[in-house]
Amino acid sequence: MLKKEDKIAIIGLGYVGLPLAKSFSKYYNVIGYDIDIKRVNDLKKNIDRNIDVDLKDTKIVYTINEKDLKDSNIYIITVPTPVSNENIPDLNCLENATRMVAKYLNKGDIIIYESTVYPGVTEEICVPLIEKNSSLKYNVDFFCGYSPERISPGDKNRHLSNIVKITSGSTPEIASKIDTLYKKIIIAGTYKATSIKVAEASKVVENVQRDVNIALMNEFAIMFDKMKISSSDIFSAAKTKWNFINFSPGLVGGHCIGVDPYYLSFQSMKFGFTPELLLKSREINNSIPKYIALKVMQFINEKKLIKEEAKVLILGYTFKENCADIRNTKVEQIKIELETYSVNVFTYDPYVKLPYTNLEIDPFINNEKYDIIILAVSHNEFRNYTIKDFNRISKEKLVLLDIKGLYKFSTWTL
């Protein structure tokens, strides 16, 4: 049984770890560890730069000193698992966190992984590292679990507590213990998977499914754009059928949907199977920034602008709306593509500071004018702008490329 005196250590205090630390701190002693000194110092002052978690009245002990972890008996690892420039899974952070925790393990301790991985990572990569660095034996002296994170940055309706949590453990007893642990903080309930590998695979599958469906909509959008038919009008008509799956075309970035397919395909190919649909979907979604840049160049040519003098404003930089998360944002790729044509690109995002964007002040309150405007991210702050607002910051006739389909007066919508 779990006891009040159980001490939980959360390794990694980002979008996943911090909400966990706050929730568990209501019931258990919690220590939060991160290698980012500024992040830890901010959290000690109750400042969350991600603007995601209210830290008032929390009882979390924050530290950058790994030795402070030694009295914990439950460790939850929530570090990033990105891909390399070649789209190969990068497990360095996960492996480093595992080695660190292993040094402080005692008999009976539990390590739970939340970082997204391909099936097999916990037991085939992490467990051997723990055994090597702790001299303890798996499922005799220490135990493991996997509970994939489902945090959606910026989503005001779906929080940690009201999203069903998948849990798993390395023995039936530990699986039940971990499930009970999460039930304490998850109002929506938990789903106890039959094994750690099943839990690992479930996370990548749910995101791969979204990636594939969005790729289909992106392919439709390009196809109908060539035919000069409004894809948004087509989708509005099509979704009147009860079994139409309502996905939208758009940029696919971030730390999950744009990354997880590479994790699953990497492991699949080790077993001799190349997932062609999965990889083709990635190729389609990765091509969208270039397609948008080409559309901009098309309008620049139609307006007979000198490309080196053309000014393009991009509204939004984060990978999704209403959050400050810029991981794997595809807006940067649009900017890079346009700059290859020597176009002057200006980016503004109310959630992001320099140097990622190059405009600090809302462009709608300054005197600059732009040849072309791209709405890239549908932040709430952009929703109430009218055609008068856009006309005021436009040179000559408004040219507005609306990737998100936010405005009825757009010149072009994906």
Given for the second form:
Number of protein chains: 2
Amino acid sequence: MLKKEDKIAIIGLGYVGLPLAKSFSKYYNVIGYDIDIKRVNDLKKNIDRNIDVDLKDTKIVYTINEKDLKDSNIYIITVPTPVSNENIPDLNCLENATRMVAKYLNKGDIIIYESTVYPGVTEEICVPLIEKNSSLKYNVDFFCGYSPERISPGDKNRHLSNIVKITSGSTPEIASKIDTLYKKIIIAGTYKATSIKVAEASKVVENVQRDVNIALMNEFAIMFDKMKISSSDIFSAAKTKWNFINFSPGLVGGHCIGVDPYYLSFQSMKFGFTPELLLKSREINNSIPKYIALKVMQFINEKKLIKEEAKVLILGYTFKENCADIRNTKVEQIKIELETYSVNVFTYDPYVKLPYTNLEIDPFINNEKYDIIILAVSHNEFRNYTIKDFNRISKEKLVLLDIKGLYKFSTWTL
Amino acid sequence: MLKKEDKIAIIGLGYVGLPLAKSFSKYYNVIGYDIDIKRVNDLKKNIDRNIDVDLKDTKIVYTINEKDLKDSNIYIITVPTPVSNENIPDLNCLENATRMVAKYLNKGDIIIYESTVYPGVTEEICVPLIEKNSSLKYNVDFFCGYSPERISPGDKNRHLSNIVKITSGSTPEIASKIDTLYKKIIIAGTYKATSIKVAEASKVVENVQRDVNIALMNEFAIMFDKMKISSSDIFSAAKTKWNFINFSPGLVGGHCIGVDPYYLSFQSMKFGFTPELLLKSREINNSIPKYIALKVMQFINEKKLIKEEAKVLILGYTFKENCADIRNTKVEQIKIELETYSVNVFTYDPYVKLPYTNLEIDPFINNEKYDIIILAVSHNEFRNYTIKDFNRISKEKLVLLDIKGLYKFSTWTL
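Let's see the other form, the form predicted in complex with another copy of the chain, since the form predicted on its own is already up.
Complete assembly follows, chain above in first position.
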């Protein structure tokens, strides 16, 4: 079983790795490694610019020096797994982290992955890499595990410790050992999956389900827009059924839901099966920024504005409400689309700090007036704006395109 | 407002109309009309062969004589709205019922529809028909409403009275009047939709959402089958996340989920928008019987059986668990598919009574032995079968294809 002297190395100190390092550091020696020297220097001063993890009284040793890893016996890899511009899984960070850890691996050590992947990555891609770079043998000299991260950015009530965590390991004994490890820090409890592949798949499955459900709401929204029936009225009515699932139409960005489905479809197609529902959903969700931009142009035409002179304000720039995370935000694409029509686009997001200075000017304090206003992200800060507030910053008659169906007085809702 | 002397006529006494007639008959004079003379004769003897509605002490006047409708002032239409073989909405029953009611309509009367339709049917199809056949003027001489049925067949805990009911009406006053009418019988409360079209759309939207979610589980199941990873293990793991939506792969039949999406897509395409996610989901769900049949043939090949001699037992024949409803059941298609391969197919469903006598022979009492057993519907009666039970009715080694993932000892799960 686990020993007090177990030494855990966390590779990658982002949204996933840092809270994990903090939790484990209460019980174990924890070393936190990242390649980003600025990030590591910040963390050494107990500053987390991502999500303000409180690092006071933690005993994590931060390093950018890979040699510092050599005394660890449990390695947890939490590096990003993005997609390329062609939506192909980009496993470079994962492979680099794996090769690096392999160099310092000793007999009996365990490598656990938390990065979202497709089923098979740990055993078919990482394990051979480890064997090659360590000269150790899998399930004899070293072991692996997979425990998908379930961090929910912007969710004030759900933290690492109160979300059930799935665990798995390369042998039944190692699976139990890994499960015990996580049980120590997860109050909500753990769930031991039947295999590493099952644990890998369970994570992508969740994200695909979310993506497909939002895509369906987007398909409904476009459909009812054509029929000139208010989709938000329809959803409000449907919601009164006990088993209706409460999703909203909108933009799907971020590092998970807009990305992970491509991991699963990539692997599926290697097995000769094209997941058409998954890919169709991606297509629909990717089309929304363009749909919004076209809608804006329609209003510009209806108002008989000269498009080069039209001023459009976008409220919200992050990929999700109530957080500062702008990774893969689709609001940017609305902006880009509109700018190709030579429209003047202004953006405001109270969460987004430097170096995005142009996002920081609060239009309700500023004296600017806009032709069209788009509510793109439903931050709590935006919820209390009244029609009076909007009229004040609106040129002539208010045109408010409300992507999230946040206001009763919207001109148009997705 | 409603008066004690209001007389309600229910047109169509099926799964929807009969419970409605029963509920309203506690407070109002209710006349129940159906074109099926056998059904009406049964009901006159207080016998309901559908879902065993307890009709003792009810004061419904049953009739097949349309002239008996002439004294009613509120008409509720609950006739079937199926699709044709080409999946085109078949509004014949609805149109016939509408024409019939129009003939007996008096000034001030209200016609309420409960049949599932697409947004627009009440106002664009029914209202002109009523005006033509009654010489009365819409919203001057007569009024309309729409209140979608939410009956859940086989659900022992959810009845008409404890499911929130959506109401709507052709004027604000009539909407309130209809809402008050339903409030009387719906303990769970009512929800007044903003328009008839919104109420119509809300119902199809719910069913499409369910269809798409099951289609996604089916897509996952086929995908992981190809990857040789247990999808039921994956779903069990994913389910431990708070927001994972617990759907299962399987057959989608019945009079609602397998049908209603075609209503919405039909109307959407008239507006020039093809709902591709909806249609792709239908395609996937429709492909499942064939997929199961091919899987059976694969096992027959692997077991080196002569297909003409192979005996396959299918457990469950209804469209849904724990009910006798076989409308649009997809189990039939598995049977038909297998029979095209000349395989001998036996079926058993404890819920299905005459005239489906071949379904009544309990294989666990009978002495037959089967090569392959398929669990198609997860009736409660099947849940307690043990591996011993299955071994007893199995030739040689048990091959159990478990579509619903009901057993731990299944050979294969969808």
